[in-house]
Amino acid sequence: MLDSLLITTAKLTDAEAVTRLVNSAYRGEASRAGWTTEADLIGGQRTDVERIFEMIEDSDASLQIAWLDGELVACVLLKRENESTGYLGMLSVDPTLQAAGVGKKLIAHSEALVKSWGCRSMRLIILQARTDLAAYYERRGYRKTGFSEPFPGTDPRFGVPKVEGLRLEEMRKHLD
């Protein structure tokens, strides 16, 4: 099934799309057909059209989509943060293909594409209370750096909390 997965950078077209995906992944009833989702940690959106707008034109960053059979199934955004570093956010799965490959061949193209760009390792922010998701990118090599801070609950932009403390944890892999 994996083999026809096409990985494509997202075009400002593809925007209303990548931010409908973005939200069934992580939040509302339609997340919880996956096990990625948040929606007991934080209510509303993840994103919305005007912040992916921004990420595609963003000239340090790249937003990757990837579609099966002509549907638009995961997505992440990856930006140069300095030389040596890349970051990996908002990996995002069609929460009924969570569990099929479809997040780990994304993440090894991710990790390739910022390997040609010159970067050596892979930054990526998940909240604390995920456990789940720590030790899905630790089981691809990911390691928690010890780094923490409180989750933005002030911006309902990007969600607001249903929980009291939510922190938000970096993660890091070294590129081979």
Ligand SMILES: CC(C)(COP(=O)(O)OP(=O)(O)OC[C@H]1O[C@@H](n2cnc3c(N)ncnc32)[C@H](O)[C@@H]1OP(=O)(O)O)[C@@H](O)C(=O)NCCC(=O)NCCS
Second form
Amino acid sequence: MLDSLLITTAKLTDAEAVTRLVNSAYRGEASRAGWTTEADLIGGQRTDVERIFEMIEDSDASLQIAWLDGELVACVLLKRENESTGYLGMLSVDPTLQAAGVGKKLIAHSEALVKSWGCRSMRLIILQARTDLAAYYERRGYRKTGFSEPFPGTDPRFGVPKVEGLRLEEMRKHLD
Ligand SMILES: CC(C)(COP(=O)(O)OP(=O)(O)OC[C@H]1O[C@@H](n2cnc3c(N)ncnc32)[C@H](O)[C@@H]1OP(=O)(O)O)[C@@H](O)C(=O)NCCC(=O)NCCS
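Return the structure block for the form predicted in complex with the named molecule; the form predicted on its own was the one displayed.
Now the complete complex, all chains and molecules, led by this one.
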């Protein structure tokens, strides 16, 4: 199946489909079909079309999207934070296709792309409470840096916390 995975750079015309994919992967009932979800931690939307437009138009970012048989099945946002560091965010796989290797393939693709920008490390942020996700990234070589900060639960455009005390935690990987 993965042999036919096609990865492209998102265009403005992909924004609505990407928004649907991201919101279904992270939260709400649809996300429960996957192996990891934040549905019990945060409600509301993860993103919206306006935010995706901004990402696609950001000259320091690249929104990569993956297709299987013409269907959008995954995406990842990469940002060039500075000369040495890339940022990986919004990694999302269609919940019905998770645990088949698509996420790993997109992470490897992301690392290669960020290295081609000259960056030597990748940074990402996860919800501290998502220990299954931290373990997933640790198995890919990412390490917690010790930096964490409160989840900014004040803007419903990014979601509404369902539990108190949520924190975001930073992980990094050196790209050889
Ligand atoms: C995180 C995510 C991108 C991973 O993508 P994926 O395609 O499912 O991942 P892969 O198929 O590459 O790998 C599946 C991994 O999950 C593990 N896994 C499967 N079922 C699991 C379970 N019930 N509990 C814990 N781990 C499990 C597998 O062991 C495998 O890891 P391994 O290869 O190290 O053993 C995807 O689950 C997703 O979109 N989640 C919702 C959005 C999200 O949370 N994104 C990350 C934000 S930082």
